[in-house]
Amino acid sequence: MMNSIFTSTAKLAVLMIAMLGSSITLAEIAVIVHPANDSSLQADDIAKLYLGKSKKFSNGQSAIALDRGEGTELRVKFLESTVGKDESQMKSYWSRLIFTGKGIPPKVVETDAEVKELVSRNPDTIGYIDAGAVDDTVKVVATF
């Protein structure tokens, strides 16, 4: 009896866990900007922006990207859909960039609140944040 209890309690516990993981990879990343804002964007063109080798959206419109801190599962993520890079190369890229004087990285956000406050203040800034956490505020330009 006891042994049979034990086992139903583990086979829970194992499917609470299989969920919870499965609910965690499953979660989408959403690259947002301004409701206002009309250009268009694809993967190549939010590459561009994220690696400072474009400044402007497609509607000519300056672009200001907001990156989120080092060591978030939504920034690794990012970076490997987007730019195909890991935080360590990310990280030598905009070292390189910085000491030459021919760039400055992305401004770090923290949390999905503010990255959606800043982007639906500012027409010129894009973003990235957990899919879940999308507003009307904000406008979707391409989901990973």
The other form holds:
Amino acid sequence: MMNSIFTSTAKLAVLMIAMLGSSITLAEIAVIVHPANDSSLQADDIAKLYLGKSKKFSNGQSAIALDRGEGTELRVKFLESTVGKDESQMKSYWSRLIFTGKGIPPKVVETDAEVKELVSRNPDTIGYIDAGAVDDTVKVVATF
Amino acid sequence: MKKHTFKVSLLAAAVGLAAGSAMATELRIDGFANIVAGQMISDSEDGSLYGYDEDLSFSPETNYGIQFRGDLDDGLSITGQIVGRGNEDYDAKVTWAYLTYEISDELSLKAGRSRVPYFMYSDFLDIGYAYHWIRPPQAVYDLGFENQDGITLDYLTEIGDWSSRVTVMVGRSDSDVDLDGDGTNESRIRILNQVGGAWSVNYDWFTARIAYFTSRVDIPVDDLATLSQGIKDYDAGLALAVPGYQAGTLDDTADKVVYDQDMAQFAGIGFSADYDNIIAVAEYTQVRIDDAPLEDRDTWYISAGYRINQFTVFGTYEKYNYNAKTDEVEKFANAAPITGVPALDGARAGILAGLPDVFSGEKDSEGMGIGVRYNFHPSAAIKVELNQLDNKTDNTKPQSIAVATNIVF
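Now show me the form predicted together with its partner chain, since the one above was the form predicted on its own.
What follows is the whole complex; the chain from before opens it.
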């Protein structure tokens, strides 16, 4: 009896540690590109792509940035780590461009799986997903 | 009539795109709304600001707009913006309609009706969400005309860590302007052969910008035309009556009292910074019109704000100066001899009485504003702003308060 309580407590502790571990991985963001994309991408370069300031990778290939849903933890953290803006500032930035025909913000893709699929199929794309969702169909160029 | 043509072509384009023709078209719709309520808090003899009076009203600054953008293949797109304004009974008007062709990633060509990039905030004047004020400082921004029909080239490049945008345009604009500000004296301002451009450079948190335009300004005003003709007739009369009088001596004055395709120049410089929690912006502009009553219009403002989470507190100082050609009256008096001929001397007196009105448009004012912006939603902000104008010319100090909700969608 005593033993089994201990066992279950131990199991619970292991489970909690595992969950804690996984929640840390959940918060980690991986910026991904097509495996064939050999461009070097610093946080600055990624920011420029998401701000529409550059439309090409360093290897000269044209770039299509994929964004995530507004209000998601992933997007909030990504914007903070790359462009250094919060969602309102980003909205304000893009509204200056949208209404002058000078640019359209990156397309929003809702799930990690969809981003991964688009990126694995199209060498022009760049996206960001939960680091835990990364597999060998895509190449990680940065993590935050 | 012109506006109507635009509306029809835009509709046709929108319908064609919505019908999802065989081409790979994509229709994007964006919108904005600014609901602004304001009123004067100073005495009524101090005049008004931004169209407000002593009772709360929504119409002077409330507006909404919808923008359609259809992307066709190979870098071709069409954009149309329909805006309704409270001060025009919310009648929806097609304010912009243009084709964009992306020649390359760096270079694009725009043809149609769009905004002239005189100022840093010209392109998104109507998008309250994109800036901290309720309205950009009017000392600088209240020029009277904003859009033009023309062709624009836009060149965007990266120079090291800096990005550079060069915009060059040619075009014209025709707009009805209320000359006295009270609806009694409307005139059709025509800005012809406008050529110019803007260059802005941006480094992470810092942006600098210069703009320069030249054009021919044509503002038909009946009273001025009559006065100008009167001076010419008087000059002809002098040439007949006064031996040795050189015909055409007064032509210069006759030309100066009217805006008849006069050469105009606009120049502007601006800076803005968005560093950490601090925002700062300053702009200075000059307008010069040769051979016209307006001597020069010099305006500038400086504004700074501090962000605390979703709040931004800000303050602004603006200065407006518009000089009159005061020496023109004296020049006329010196050039026009007293003849002893009653008809001519009567005409001289009449012109001398009329000239000061034409050349006395002098205006000097400074304004101050303080306000706060709060982003209460990822797509919406609410702002409160207090403004005071100090009119040095007529010694009035109108003060206003306004509350705005700015939405983009």
